[in-house]
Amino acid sequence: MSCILISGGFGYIGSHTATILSEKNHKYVIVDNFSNCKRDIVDKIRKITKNKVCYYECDIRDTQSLINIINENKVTSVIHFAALKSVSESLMNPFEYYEVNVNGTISLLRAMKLTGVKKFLFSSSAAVYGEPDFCPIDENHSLKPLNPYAQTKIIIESILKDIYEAEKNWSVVCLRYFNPIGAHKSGLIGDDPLSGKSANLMPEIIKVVKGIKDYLNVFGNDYPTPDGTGIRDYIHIMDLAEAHFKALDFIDKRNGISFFNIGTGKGVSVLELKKAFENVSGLNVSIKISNRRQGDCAVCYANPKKANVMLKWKSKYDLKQMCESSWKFANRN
């Protein structure tokens, strides 16, 4: 039976993808250094999947350990999530972002090359597009990173293109995510507001309703949008996890390198998301308007048609369901 290595498999997106793969009876092994998650995530995945969770505590820059893990588990493909992911932190500490994201990926790819594994699914980001020239954004949009985090994703995509040019028997898919929110239906796993350094919008909203913070910082209300706040494409985490399952099937059947936008194709403003969460929870989310953040664009949402057609994937969950699952997770934890 083929085995999938999931780097960073205990993070927000990785853990939800692991539950989907388990549901579909895929064998996987997780590699994580626990820098961006709590250790109880292992038990939570075990509880959801009712299966043993095979994992190694390992940094992806440790190439020899990766080689050993790939050989021991007869790994046939890799899903690569492990990365630092805070835009604001990347602006303050670019060196660390290049070191972990770029060098870490090179280490993982080297381990794959030395073990003959050539199926690679990469966790990229819509951040590669920067300030959009048009919306909805398709995969042919120019790449104009606004921060070092986005730049690391572009560098890795370029490395993957070059690897495929040199060795045509690689099969690579880069999924450019828009904005994942929500949680697993069990309420056991989700985007933990107390884990990691990310300032994603939904965990910030949860911090306010749980009394951890006094208000939600809204960065800019003077954008050229209907209510002045930034517009993003929010996608349910389980839709995103399902996209990985479909993409694995895709790389199993052909060689090449492909890029796919993973989003709903709908733009939602910060204030609209706040309002949707208030409707679901029955609670008020206090806000404070702050200055725009460096590296943020006004409007960004996907044209997901390529993924709809080629991966046979489509988002299923709406904004209300995203808020409901986030609220359930907040209450269970």
The other form holds:
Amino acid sequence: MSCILISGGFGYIGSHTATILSEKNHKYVIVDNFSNCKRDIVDKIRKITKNKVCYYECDIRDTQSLINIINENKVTSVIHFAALKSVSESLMNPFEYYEVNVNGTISLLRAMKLTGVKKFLFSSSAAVYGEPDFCPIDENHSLKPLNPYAQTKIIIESILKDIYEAEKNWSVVCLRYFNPIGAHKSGLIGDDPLSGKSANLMPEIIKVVKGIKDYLNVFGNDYPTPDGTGIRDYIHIMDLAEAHFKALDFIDKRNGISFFNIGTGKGVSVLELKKAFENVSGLNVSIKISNRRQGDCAVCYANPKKANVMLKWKSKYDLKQMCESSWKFANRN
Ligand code: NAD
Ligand code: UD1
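Please show me the structure of the same protein in the form predicted together with nicotinamide-adenine-dinucleotide (NAD), now that we have looked at it in the form predicted alone.
Once more the chain from above appears, this time first in line as the rest of the complex follows.
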């Protein structure tokens, strides 16, 4: 039976993906160093999947341990989530970002090469496009990193292209995620607003309604958008998780390297998301208009057609369902 190694499988996206893989009866082993997740995540995944969770506490930069894990578990493919993901932190501490994201990936790829595993699914980001020249953004849009975090994703994509050019029996897919929000229907796992250093919009909204923050800072209302606030492509975390399942099937069937946008194709403004959350929760989200955040673009949403056609994947959940699941998670935790 094939076995998938999931690096960073206890994080926000990895944990949701693990539940889908379990549902589809895929065997997997998680490798995580617990740097950005809580220990109780193991028990939560076990509760959801009703299965024992096979995992190793291991840093992806420890190549020898990865080799041992791959051999012990007869790993046949890898989904690589493990990374540092805060844009602001990457600007303050770029060294750490290149070290974990780039060196960590090279260590994982080296372990794969030495064990003959050649199927690789990589978590890339819409951040690779920088300030978009056009929307919806397709995969041929130019890559313009605005920060070290985005740069690490572009470097890794380039490394993967070179590996495939040199060894045509690799099968690689890079998924460029847009803005995942929401949580598993159980309410047990989600994007913990109190863990990590990133301050994405939905966790910030949750902090306000939970009384952890007095108001939501709306970063600019003078953008050239209908209500003046930034527009993004929010995608339900379970839709994003499902895309990994579809991409694994794609990887299994052909060699090559492919890049896919994973988004809904719909742009939603900060105020629209706030309103949708208020409608679902029945609570008021106080706001304060502040200056634009450095590095933010006005509008960013995906053209997901390539993934729709080639991966046979399409987002299913709407904004209301994203807000409902985030709210359920916030209330259970
Ligand atoms: P996350 O921080 O919740 O999960 C990452 C997991 O990797 C954590 O459990 C952490 O403990 C682990 N990890 C970090 N460094 C490690 C190391 N050196 N060795 C082993 N484990 C390590 O992040 P996420 O939101 O689940 O993101 C997963 C991937 O998707 C990342 O590569 C991220 O850059 C990418 N991505 C995320 C978003 C987003 O909005 N969340 C958007 C685009 C791309
Ligand atoms: C951010 C990162 C991006 C990364 C993604 C996932 C930046 C510049 N971009 O995307 O590279 O891939 O997270 O980790 O950090 N907003 C507010 N108030 C808040 C928080 C956000 O108004 O307190 C606004 C932002 O200005 C933006 C929208 O909400 O218009 C979404 O922001 P966020 O959730 O941080 O995601 P991105 O900036 O799109």
